[in-house]
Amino acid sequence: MTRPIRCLITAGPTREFFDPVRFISNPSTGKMGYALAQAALDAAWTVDLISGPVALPPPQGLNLYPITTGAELHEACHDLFSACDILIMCAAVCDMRPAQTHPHKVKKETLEWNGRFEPVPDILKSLSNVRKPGQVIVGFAAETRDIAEYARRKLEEKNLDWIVANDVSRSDAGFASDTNTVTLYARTGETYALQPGTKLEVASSLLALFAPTLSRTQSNT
């Protein structure tokens, strides 16, 4: 018998804190990542889900790892990555963080209105650098213009196998929407424009395209 495909999925936003009560983030709700997790369970895959702060109940039957910050996501991904056959990096990582985080609430009269920021480490690229033969890496590109150009650039720069791109300025495909319209780009050059549908339908279509590329279905011992 072959063992189930093991899938590592990240979902939702990350938050970066100025102090205990103020943070920067993005509008991600986690709906696409959670739909991917459900579709993977429906396909009888083993699912590890790393989730940022969302208001969604996790699908039953997966391993859930809650995180909040980019640093926590980085650590969780590196802890779990080596065991997976496919990584689907759907989380919307906040790309910058305050250069200084205050341990207590800063009173508004002493706030620095022109705060300094620093980049959050590139999690996807760092994982690509340590991948093992046979592991498949999928990224997401949420854009508002020049979708194909930016997606193909990210695919190459981060050494991905696939990238899923969508226009988040659309009300029927952006953050918080229950539907999505995406284009899938492969490292091998193929492009797939998926039919619009619910996020679960889109997730199922994506997994059907990823599945043939997975080469590490091993016998149970």
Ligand code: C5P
Given for the second form:
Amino acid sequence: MTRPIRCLITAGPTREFFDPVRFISNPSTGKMGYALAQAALDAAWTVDLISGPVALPPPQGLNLYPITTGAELHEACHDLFSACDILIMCAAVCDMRPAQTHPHKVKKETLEWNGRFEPVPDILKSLSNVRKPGQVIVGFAAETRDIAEYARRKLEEKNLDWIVANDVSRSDAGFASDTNTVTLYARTGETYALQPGTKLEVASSLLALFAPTLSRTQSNT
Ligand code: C5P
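Please give the corresponding structure for the form predicted together with cytidine-5'-monophosphate, as opposed to the form predicted alone shown earlier.
Every component of the complex follows; first up is the chain already shown.
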């Protein structure tokens, strides 16, 4: 008997703090990541969901790991990654963080809005560097133009098996939308333009495309 597929999904935004009450982030609602988690549960997969701060109830039956910052997401991903067959990195990681975080609330009269930022290290890249043979890694690319070109470049640079690209400038595919229109690019060269649908429908279609590679992996181990 084969064991269920174990997937690690990340969802939602991360926040980077200037001081205890001020942060930068992005408009991610977590809807796509939570839809992936629900679709994975529907397929009887075991699901570890690492979630940034969102207003969604977690689906029943998964292991939920709440995080807030990119550093916390990095740590949680590295703790859980080695146990998964497939990582789906749907979280909208806040790319930059203040170079300095103040331990106490800064008085607004003394706030420096031109403070320095530093990049948040690429979590996907760090995970693909430690992947075991057979582990499948999927990234997301939210773009507003030249989607195919940027998505393919990320697939290469981050050493991914698949990348799911969506045009977040479309009203039916943006962060808060209940629907999505995505294109899936494979490391092996194939491109799949998926039917537009609800995020749950799109999530199910994506998992159906990933599943055959995972079954092969499972029967090899
Ligand atoms: O480079 P970009 O942020 O557009 O890439 C998006 C993909 O990379 C997403 O899967 C996102 O979760 C992941 N990412 C990451 N670490 C970062 C930034 C993005 O893992 N610091």
